Amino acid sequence: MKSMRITHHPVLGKLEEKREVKFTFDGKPFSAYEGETIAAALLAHGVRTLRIHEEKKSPRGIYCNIGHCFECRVRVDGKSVVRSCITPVTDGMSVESGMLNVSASMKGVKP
């Protein structure tokens, strides 16, 4: 899939490049620079939807992206509730959305 991320800015110029790490989400893999976040990785590889709503199965994405809101959640090596907006991609990470969770707690499977 083709990058949405800016490398260059109309004011600023070129951006500065940075080490890319490798990471997957829900088995699929993607790349991102270090440091950035992973609703931001997600979102330059137009990736919005990181989780489905619980109750109304809406989709869910970045909305405060500081950590305030929670509808960023992910599920990070394992770890549940990792908000994606605050959290560095590492090299290696696997991230999966909480549409898999969903699904297996409407069969009465616990996640």
The other form holds:
Amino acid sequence: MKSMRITHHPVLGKLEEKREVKFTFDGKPFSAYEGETIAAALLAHGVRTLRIHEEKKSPRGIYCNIGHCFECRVRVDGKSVVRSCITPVTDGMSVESGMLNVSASMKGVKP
Amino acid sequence: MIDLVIVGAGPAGLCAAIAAAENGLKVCILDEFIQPGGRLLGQLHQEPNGYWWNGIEEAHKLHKKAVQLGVDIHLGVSVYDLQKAEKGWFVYSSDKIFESMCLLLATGASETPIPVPGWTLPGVMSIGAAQVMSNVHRVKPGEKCVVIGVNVLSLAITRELQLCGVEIEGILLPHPNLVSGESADPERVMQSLLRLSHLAPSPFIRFGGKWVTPKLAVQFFPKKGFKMWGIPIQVRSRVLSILGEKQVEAVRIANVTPSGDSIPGTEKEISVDFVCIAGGLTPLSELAAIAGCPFQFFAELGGYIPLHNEYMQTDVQGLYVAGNITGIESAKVAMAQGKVAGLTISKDLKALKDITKIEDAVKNVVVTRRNAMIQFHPGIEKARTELYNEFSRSRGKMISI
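Mind pulling up the form predicted together with the partner chain next to the form predicted alone we just looked at?
Expanding to the full complex; the earlier chain stays at the top.
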């Protein structure tokens, strides 16, 4: 998959080179620029689906990109409901799509 | 104790922090995002004199100044509750509970979504999301796009997406429903478009000059739309649905009559890999509601506004507002309002060195508003006057702590 990074911008100029960090998404290895969000790092690699809707089973991705809508929620190092659009990638981070048992846990059923 | 906690490190919050810190206040800013600057970060437009307004640079300048003045900025921190203390406020955040004498809400705005069949598919995002992704994160949201919603925000950001190398298939109307309201009405949209002729003088003069009334302009609107910066703007076509299996693959569109009815038999599909929804902005004001602030609705300002005066004081003692939470306007107005808030708070805490600065700063807000290149609504000034009158009626001109 080709990179979606905007390396040259007519007004903003050349993209600054940053240190790379490694993380995994659903077990697959990915690289990110240090300090960038999980959502941006995944989109740069062409990954758009961040979770599967808990009840409808439909694919979901980024909607608002600034933490308001919670559409992009993922699980990070075992912690659920992490907004990938405002959470920076750290080295060795494990990101998992979705939170498939949310409806069960919300209903008080043991997932 | 902290003198002032500011929620929001955008243009209003940073300018308030600078003004307050310059008067010796101990200031702390909390913001959810990874970088300071708020929505200023994504902004990029060319002003009539040719100068590029680069939001990232402007944000950096403000951030640097605030840090130099000793402002304590906490990023990646969410505020979820506020409690009035005997003296001041408890601010509950995802980090810890902050305690401060005064509290400034500079939370900005949120985007109004327009639901469209298929809008939950990956590859559909709000226009602001696309702006942050491309200008701040420097990641292209897709290769080829359709924008739903013709308004000042969508025009400005679509232009920015084009600069990032995104191919724009067009900016179209949304499907009429309870949420889209007037934004699906060709004539109403045309009316607001004709007000923007100063943004791209030549295409508008060519176009708007011929048909002076919105009604005529809609009637004779070219089938393929007219182009601004090479982007087709269509007020006689609408998106019916967004199509795709696992992500966006196409949109289904139809032509509409001048009064906004779909024309049967004109439906067709356009293949795109991403869609932006531009439903406009509304003040992000939940925290003001939690704090017990009274509200009033002003369509011109973008929705329900926490009652406040021109000094940015609210009806609640020790609570202030600045920026888009007080009504949707440009970043420059937010900056000017932030300065007023910072000075008023300094005065209320008996720290203001030069009292004349407040009136100058209030005047500067008015001047900045009048000079704003992008006017989000023609009735802003009138609505503001009404709002301040309403405030004085209920509370008197100035509140002191």
